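Next up is one chain by itself, shown in structure tokens, the form predicted alone.
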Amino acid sequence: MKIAVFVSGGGTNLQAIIDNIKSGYLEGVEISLVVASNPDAFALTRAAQNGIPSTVLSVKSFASREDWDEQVLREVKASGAELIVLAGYLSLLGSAVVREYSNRIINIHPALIPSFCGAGMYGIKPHEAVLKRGVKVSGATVHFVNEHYDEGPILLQKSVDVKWDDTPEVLQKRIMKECEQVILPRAIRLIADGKVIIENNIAYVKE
């Protein structure tokens, strides 16, 4: 199974599925395609470290959001990637990919949804609203993608204890390190070998 996967920092998300492709665990995985949102993330020189191809494609440097979301479709499609895996991407996607790939695009939240999430929590935004609240339990989430943020059906989540001494960037690591590496290969595994059923905005795991 082919996937484009989309970036706009430092590729934690993208090293963890490249490692799990060299692995062995997601056999019969490629990466057919990193898209950047901007050319400065390093995940772009991870994408170049192991031959990957990728693009740059900033919202911002077409005439109109309908142009660039035409433009991600087409380099998408011609990729052949068969599900798009958001991994730190913060643009919302245009609903011309989201049409074309319905029910095909993945995304990492660093926070368990429906707590935490939609518009502007991203980075490290979730961690500082966790602290904040007092909650003793976060982690991670991957979802189904649609037109709404953080809205489609949740496939996956992972968990860890919120510590008293945690500060944004400990549990931000942390979250990255044992709940978003760990779901988000699991998730494109599930995905590959066909064990996923959408039905009614849920995702249900065949066993």
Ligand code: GAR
Contents of the next structure:
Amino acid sequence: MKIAVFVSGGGTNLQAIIDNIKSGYLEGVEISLVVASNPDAFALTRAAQNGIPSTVLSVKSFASREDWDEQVLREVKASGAELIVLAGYLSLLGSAVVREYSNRIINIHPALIPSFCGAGMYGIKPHEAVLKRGVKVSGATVHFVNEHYDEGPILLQKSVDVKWDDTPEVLQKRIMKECEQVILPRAIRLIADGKVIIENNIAYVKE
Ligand code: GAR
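I would like to compare: after the form predicted alone, may I see the structure of the form predicted in complex with the named molecule?
What follows is the whole complex; the chain from before opens it.
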């Protein structure tokens, strides 16, 4: 199964996918394209180091959102990708892409949805909000993507305890390593194996 991985930043989740392909856990999965929302994303260096084709498609460099959306769709389709993986991608996908890849787009979110999610909750922000609220458990969620931030069917979640002396940065790192980098490859494995079904906005895993 070919996948397109969308990135905006450091690309630790992209790296986790690459490592799991190399280890054989994601046998039969190939990253056919990395799409970056900005040219400075370190994820692009990771793609280049691993011989993976990449493209930078920033909304700002297109005349309209619709033009950008069409170009994203064109390049992803041309790569042969059957699944789009948003791995630290911080823009909202356009409706043409979401419609064409309905139930074939997943996103990793750094909190336990439906808490600490939605517009503006990205990167370090959910972790700051978690500590501010004093919740005792946080984690990450892989969910299918629709046209609203973090509202599509939930596929996998993994939690960690929040410690009394956590800072947002320490908590973020723990969640990336122990949750995100575990459940994102697992989600791709489950989809590639045809083990996921979606009914009435709920994702079920047949294991
Ligand atoms: C990750 O923590 C990911 O969950 C988060 O951005 C970070 C990207 O890290 N995504 C969101 O906040 C999406 N709402 P990475 O570039 O090193 O994979």
